[in-house]
Protein chains: 2
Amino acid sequence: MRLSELSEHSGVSTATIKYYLREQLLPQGRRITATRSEYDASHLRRLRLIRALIQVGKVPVATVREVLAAVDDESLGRTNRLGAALWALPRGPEADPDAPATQAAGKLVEELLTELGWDFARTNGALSPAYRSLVAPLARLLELGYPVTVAELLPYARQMASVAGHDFDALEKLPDDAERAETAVSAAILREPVLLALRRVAQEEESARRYGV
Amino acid sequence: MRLSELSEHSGVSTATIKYYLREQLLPQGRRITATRSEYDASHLRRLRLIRALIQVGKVPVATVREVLAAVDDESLGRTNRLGAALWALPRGPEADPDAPATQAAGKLVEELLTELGWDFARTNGALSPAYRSLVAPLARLLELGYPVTVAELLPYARQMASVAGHDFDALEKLPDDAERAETAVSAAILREPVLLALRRVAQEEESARRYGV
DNA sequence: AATCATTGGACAGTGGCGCTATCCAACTAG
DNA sequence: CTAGTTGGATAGCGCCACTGTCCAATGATT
């Protein structure tokens, strides 16, 4: 497959594909001559993942690069590879570690995790992006003056634990190891808007039930 | 309170406050003279909401304007006002209604809602932003070649129904009607990143439990 | 052999958006 | 009287995901 064909099959313009090649999101094709390279199905699949991450997940290009590097890193075991890919996915801006709101949010998260018995997250996770991506918006909320309590967060956390269980169940059904990290990334990112939209629909349904149409 | 004081109390620069005034996110202060206006606590609260929507919720300025218009519209009853505010919050890009993937996604949602017995959402919701904001990412997933089934979505939907229940429970605890729509918006938008972060942490915890550290 | 399109590569330009900076005349607090 | 602030207008900035243009080398077509 040549660049123009890759473009046709994927629906992504050649200019954009060139951009992704330049940004090292998409690996180079197999060089045939100085002015021709051969692309295959793996490029098509990768392109699909890139588009999904950028368009559906709104992941910045620089982050996509890191995530894909982790997905491709064969020196990691497959579990670590999966973890590394998710690890490389820090959403949202970081919280200022010195701000009092951040301290308060950290304490809140600490209590929450203790209450839930999520010991891995509590003991090993303080440096993980997931942990920080939880502290950051909580700090932001506190800073803005919106109160947050452990009691309020608990049911949300329990629901999300359930969701995460489903996520992994779905992942384990896949037999293909090579694509697992890739699929894990898809599952983690691409379903976020779906989850949020489901919440919105559920809110409308709940509103109609409680207060009538 | 003068502009400079509003800026100090809120931590938002005067230039940015002027920008919000210009964009009609923040109502004008009470005019004292040609070159002086008086701002009060309501401006401070509104400013906080604006910052939260933009920074935490990543809601575009134009959308914030619509949401706030709904929040302020006293011609609506309070339930409708709440609904209108949420209604004005369409996240993400629209799906092309003619695309086959959109058709398929629509059918999928139809089946899902029937299965769940969410009759309001099914019969009245086809035009609601929440409904469309569900169809859009599903269509995007299908288009990109990631399979989605009703069976997979069901548990997610049930979890989110539970989350929505908590959302409304929290809302009903508030006695103040005037701020309800405002609080509803906060609850709907500001907790989204928290929810997603909780899912990420839960995923790490689950991963550690299933596959070890 | 002669034409015309395509390729990889480099690089400047674009458009959207949330600010941010500057300037101004009118005013006002000390 | 003077230094500072205000509302208002307008231009510019910084980021980022592209997008458009140009080029020489090469391939495909006639």
The other form holds:
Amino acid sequence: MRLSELSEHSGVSTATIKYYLREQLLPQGRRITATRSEYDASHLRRLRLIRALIQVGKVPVATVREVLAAVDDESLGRTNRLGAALWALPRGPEADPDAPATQAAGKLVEELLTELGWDFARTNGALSPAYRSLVAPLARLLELGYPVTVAELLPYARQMASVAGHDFDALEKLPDDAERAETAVSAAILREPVLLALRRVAQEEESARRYGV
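Right, the form predicted in complex with another copy of the chain is done; let's see the coordinates for the form predicted alone.
Next up is only this chain, free of partner chains and other molecules.
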């Protein structure tokens, strides 16, 4: 498709597409003439991802470039490629590693991962932003005096393992690793709020079932 058609199908203005091309967020099209290039479905998919990152996730352009570099890095194995792309996404504030609550939360996470048998997560430990993102809210709970136990967290973790399995069943239906990585990143921005909202709706339904209206 021509640039104008790519703009029409994506809902992104031609000026913005040209900006993404200059910033190397969007791969160049196939050159047809000296002044004309052709674009395909991969460009349309990449534009959707860029829009999700910038417009919904409010991710800075420099960080988007870092995320997309990981998405496109064919030298990485599948797990590392997905991990690098997701690790590059912005995260909330991290807990002070020297604070007693953070250390207690870290110990709690270690015990939880051991109980679950999640050895890869334990090996990565604090190197993983996902691990640190779990420690931080647990540290805040403990700091404010709210008790948290492994037994309390286990059912949630096991449900999340089921969700993760569903996620990867869907990813494996995609044709290549680049599209899998793109989809995983877009899901982190667009679908995680859906999971939270579904939990809230389910809680409303469960309350009505147990207690009436």
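Predicted, not measured: the structure shown is a model, and the values here were computed from it. Take the two forms, find the largest set of C-alpha atoms that superpose within 1.5 Å, and that set is the rigid core. Residue numbers count along the first chain shown, from 1.
If you fit the rigid core between the two forms, you'll see the Cα of Arg22 move by 2 angstroms or more.
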